[in-house]
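The form predicted on its own is given below as one chain in structure tokens.
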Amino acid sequence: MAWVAEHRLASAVSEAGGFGLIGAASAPPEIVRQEIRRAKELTDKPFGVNIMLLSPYADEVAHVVAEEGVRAVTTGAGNPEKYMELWKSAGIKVIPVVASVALAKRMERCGAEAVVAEGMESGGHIGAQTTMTLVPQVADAVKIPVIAAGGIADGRGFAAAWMLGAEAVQMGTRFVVARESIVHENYKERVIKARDIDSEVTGSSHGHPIRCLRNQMTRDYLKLEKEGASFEELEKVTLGSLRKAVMEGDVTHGTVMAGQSAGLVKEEQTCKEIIEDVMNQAERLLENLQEK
């Protein structure tokens, strides 16, 4: 959510009744120092902000959420062991975001609150098992909450996450399109048109595998991915294309990234719109369930 997961995206979800999360991607800390402090601005309802450890700024990034007193701490791409201590000493909740059973448990050891488990559906960065096979299996393995990730869009989904032991469900591509979303219209219509058949996956062959939207971007990708071209000169061809499908609505040649929930999506609302959507068929699906 580089790009998209912004203050105003995190604030109106949180006044919605989520719980929002900053997306701190590569970002300078001083850029999400100012983002926190422009969510507290829009919201008194507590949100978080998710670190990428692969950024350059992760260690400078640790400290700044905790000077900042944000009330969770999500993680992905890397292991946070190292800034455990940093968050907790601060009163922060950690929820690493984990592709293994394996991850999950160590993270437990270590003292976190929660984790996300992300199946390979979600998009952007993506490991290699579904939502439907991890979510049992981590909820199995640890006696903390487990969050769903990956191919969640509607109240269905919740209600299967929650059947499959999920105490919560966090979710991306439905709120890209959320009115409060500073996304261009571009990437919004992509994705509120896409078909179930219309995921893609890039960067198998180095072993950084994202899903996005199949474009001319992702042809020419795969194109040069089954040539063996080197990860160097992949890199040229996904340099700042997120952002030029973001912000400038290159949906072309940018990155329009998505889970395979995109082809769910079919309409923009706001972030408190899509909250009661999902939680009303939820609940109506598991009263159902209670009754029969």
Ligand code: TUI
The other form holds:
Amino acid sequence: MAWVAEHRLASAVSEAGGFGLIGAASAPPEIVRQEIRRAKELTDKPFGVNIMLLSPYADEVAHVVAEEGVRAVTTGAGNPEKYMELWKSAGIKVIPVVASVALAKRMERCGAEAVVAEGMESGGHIGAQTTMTLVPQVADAVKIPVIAAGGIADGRGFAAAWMLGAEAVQMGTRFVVARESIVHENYKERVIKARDIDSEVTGSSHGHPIRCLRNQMTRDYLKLEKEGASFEELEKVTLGSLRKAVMEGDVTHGTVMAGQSAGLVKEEQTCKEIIEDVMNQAERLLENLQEK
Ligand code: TUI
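Structure of the form predicted together with this ligand (previous: the form predicted on its own):
Now the complete complex, all chains and molecules, led by this one.
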């Protein structure tokens, strides 16, 4: 989660019993190094870094995580094969996010520890398959553990993911509104107020679909996209727009990345409360299966 998953949120998730991630997004390598060091000051628990492979700094950041020695690296928006040896020889567990069975199988062959099978219900950059169909197909195709992502925000989602063959879940949207999340209050409020139908997907025309909540920016963007605007023209609408929403609270012209699960997110809670809520609900559901 670019701009959102920084050292405070990542360390709070790990302190609360989850596995926190720092989202490197398009940040320069020295910023990522600083974020890792700051997270280490806040927690002794393991945490990881997500590397967005479309970042112009992906190569340098790949080396930074190897030097700084985080417990695990997850990757997004691409194929991390060329970094696998570097990370594995540094003792880092590699957990690529995949949006297809083919990539999941390839990652297993290259030595991935697990995969995150992410459906298109997710916020941000998305693939084309749904969580409901992708997770069981990936679980059938690989022997390594599968972590489900996309559309999961409570214990029902966790229990459903478990039934589909996942051993864990990755959640973003619910943590955007965590007490420890540094996003602007307006951003949190927009996510909490979101209804089931409030997300849009921009960028499909140039192969980088991004799910975010509907606002003036998405209306302008989708109109231009419908008119056949070029990649460069479209880029002008979104340049710096995530930062605008996250840091400045401009949820009208900024990009409010969030998944379809935003409609399930009702209140700000601490990371500990979120994790306890999800796990307790999932446990209750999974224990009482026969009674349903
Ligand atoms: O990466 C994400 N979510 C993101 S990244 C991001 S920042 C961004 N900004 C501008 C353009 C693009 C991204 C915001 N949200 N999630 C993980 C994810 N990875 N979702 C889907 C994929 C994916 C899709 C296709 C992974 C691999 C893939 O194919 C690679 C291949 O070579 O087969």
